[in-house]
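One chain comes next, on its own, written out as C-alpha cells in the form predicted on its own.
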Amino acid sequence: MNLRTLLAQAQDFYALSARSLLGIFHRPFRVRETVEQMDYAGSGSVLIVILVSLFIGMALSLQISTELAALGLKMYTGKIVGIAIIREIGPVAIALTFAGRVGSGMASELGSMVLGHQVDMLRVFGMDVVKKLVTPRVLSATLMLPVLTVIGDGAALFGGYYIAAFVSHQSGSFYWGQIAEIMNFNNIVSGLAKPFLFGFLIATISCYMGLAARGGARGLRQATTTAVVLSIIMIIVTDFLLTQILFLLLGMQA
C-alpha cells in the first residue's frame, strides 16, 4: 500500500465519520434502525461484559491487596481498586470487549451487505446508506458502550469487594467506604468521557471496513479482522491521549 491510498482511504474514513455524526441532526430520522442497534450493542454486550468485569475486578483486589499487605497497608485496596477501575481498566477493558463483539459483527454485517449487493440495492433506490446503515450504529454504540462502562464498572468494584472481604477478610464497609470517597468529579469524568469517544470510534471503524470489504468471504474474513485490529489500537492510543488531555483540563497532576 503507498502513500497516496493510504491518504485516500483515511480522507474516505474521515468523511464517513463526518457523514454519519451530522446524519443524527437530519431527517429522516432512523428511529427503528437506531433502537434495534442499540439493543444489539446494548443489551446484547450486557452479559458478558459483566463477566468480564468481574474477573477483571477479581483479579486486580486480588492482586493489589497481596502486595499490600506486605507493606502493611492491606486496607487502602478499595481506594486503589476503584480508581484503577473507575479512571483506566474498566473503560478500556470494556471497549475493548465492546470491539471484539459488537464491532467485529458490524464490520461483518455491512460487509455481508456489500458483498451480497444489497448496498448497490439501496443505492438505486435513491437512500443515503451511510444515513439508513451507518449513523444508526454509529448513534447505537456511542450511547451504550458509556452505559455498559457504568455497569462494567460496577461489576468489577463487586469483584474487588469480594476478594477484598471475603479472601483478604477486610472489612466490607471499610471497601466500600473508600469506593464512595473516590467518588469525585475529576474521576467519574475521567472515567465516562472516554467511553463515549471509544463508542464512535470503535463504530465508525468497523462500519467503514464492513463497507470497504470487497473479494468475497476473504476479504469480509480480511475487513472484520482488521476492523477489531484498528479498533484495539485506537482505544489504546486514544486512551492515553485522552488521558493527558483529561488531566490537564481537570487540574490533576500526571
Contents of the next structure:
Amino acid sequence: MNLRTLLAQAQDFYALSARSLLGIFHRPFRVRETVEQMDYAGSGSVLIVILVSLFIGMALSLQISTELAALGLKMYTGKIVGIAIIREIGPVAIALTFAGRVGSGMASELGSMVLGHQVDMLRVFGMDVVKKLVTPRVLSATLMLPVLTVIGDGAALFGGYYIAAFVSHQSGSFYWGQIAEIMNFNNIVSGLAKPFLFGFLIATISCYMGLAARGGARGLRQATTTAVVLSIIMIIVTDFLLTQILFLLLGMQA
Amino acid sequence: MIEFQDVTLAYNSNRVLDRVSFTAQFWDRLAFLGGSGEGKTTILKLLLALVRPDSGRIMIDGEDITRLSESQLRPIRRKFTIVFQEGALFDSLSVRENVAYCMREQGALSEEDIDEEVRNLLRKVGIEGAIDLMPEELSGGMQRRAAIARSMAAGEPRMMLYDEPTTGLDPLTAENIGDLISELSAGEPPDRRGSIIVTHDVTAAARVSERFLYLKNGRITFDGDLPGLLNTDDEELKKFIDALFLLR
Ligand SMILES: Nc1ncnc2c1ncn2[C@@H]1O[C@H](COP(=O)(O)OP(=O)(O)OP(=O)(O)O)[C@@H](O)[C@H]1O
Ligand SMILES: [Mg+2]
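Can you give me the structure for the form predicted together with its partner chain, which would complement the form predicted on its own we have just seen?
Next comes the full complex, this chain leading.
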C-alpha cells in the first residue's frame, strides 16, 4: 500500500464520518434502525461489560490495598481505586470490550452485506447507504458507550468494595465515603467525555472497514480484524491525547 | 438508449475492460457471454454506476452517468433493476419483508395493499408458499425467484439485469427461471421490458436473448444474433459454445 492510497482512504474515512453525522439531521430519520442498533450495542453488551468491570475492579482493589497495607495506608484504597476506575481504567477497558464485541459485529455484518451485494441492492433501490446503515450505528455507539461506561464503572467500584471490605477487612462505609468524595465535577467530566468519543470512533472505523470489505471470506476476516485492531489503537492513543486536553481544559496539573 | 463509449476499467493493475463500446435499446434482449473473471458482472455494475470506469463514457438516454452523484443517479437507476447471482436478499428479513421492502420505503401504499401486492408477485414467480421463510431457508432457485419478485416490486423498470440467473441450478429449475425471465420481457419492441443477462450458460442465454455479445480479454469480440453465434469462425468462441452444440 502506498502513501497515495492511504491518503485517499483517510479522506474517504473522514467523509464517511462527516456524512454519518449529517444523516442525523435529515429526513427520513431511521428511528427503527437506530433503536435496533441501540439494543444490540447497549442492552446486548450490558452483561459482558458488568462481568469485565467487576473483575477489573476486584483485581485493582486487591493490588492497591495490598500495596497500601504495607505502608499502613490501606484506608485510602477507595480513593485510589475510584479515581483510577472513573477517570481512566473504566472508560478504556469498557471501550476495548465494546470494540471487541460491537465493533467486530458491525464490521462483519456490513462486510458480508457488501460481499453479498446487499449494499449494491440498497443503492440500486435508491437508498442512501450511509444514512441507512452507518448513521444508526454511529449514533447508537456514541450514545450507548457512555451509558455502558457508567454501568461498568459502578460494577468495578462494587468489585473494589468487595475486596476492600471482605478480603482486606476495611470499613465498607469508609470505602463508599471516599468514592462519594471523589465524585466531583472534574472526575466525572474526565470519565464521561471519553466514551462519547470512543463510541463514535469505534462505530465509524468499524462501519468504514465493513463497507470497504472486498474479496470473499478472507476479505471479511481482514475487514473485521482491521476494524478491531484500529479501534483498539485509536482508543488507547486518543485516551492519552484526550486526557491531556481535559487536563488543560479543567485546569489540572500533573 | 444505453451507450458504452470506450469504457476502460482496471482493478489495481488488473485491466478488466479495455475500451468496450456498444449501444442497446431499453427493449433489447441482450446476453453477455464470457468465461469466469472476464468482467461480465462488472458490465452490469457499470451500467448501474455501482462502480465507475477509469475512462470512457456511459450514456443512459443521452446522459453521461459516470460523473453523477449518488442522489443524481437515483432516477437513472430506477430505469433498471438487477437480480444478482446469489439473489442478494436482505438476510435479516423474511421473504415477505424483502419483497415489501421498496414499497414500504416509498411509503405510498397501505400495509394491506403492500401485503396483497407481495402475494401477487410471489404467485407470479411461483413461490407463494415461501412467503414467511427467511432467505437462508430457501434453495438457490427460490432465492432468485424471491429476488426477481423484490425487483419487480421496486417499480416499473424498463430493463431487467440478471447476473448468472441460472448458474448453480439444476437444468429443470434453470429452465423455469429462463421461462420466468422470458415472460417478464415478453411482447414486441419497443413496448416490452428489455433484459440483459450475463452468463457463461450459453443454453440459458439462447433461450431468453436475441443478441449476444462475447467478452474476451476485456473486449467484445462478438456481437450478433443466434445464427451468427452458431456459425462463428472465431475458434475461441466456437469452443465456448460447444456446450450448446452438444445439447442439441
Ligand atoms: N472489487 C474488486 N476488486 C478487485 N478486483 C475485482 C473486484 N471486482 C472484480 N474484480 C476482478 O475483476 C475481474 C472481473 O470480475 P467480474 O466479477 O466482472 O467477472 P465475471 O465475468 O462476472 O466472472 P464470474 O463468471 O466469475 O462471475 C475479475 O478478475 C475479478 O477478480
Ligand atoms: Mg460474475
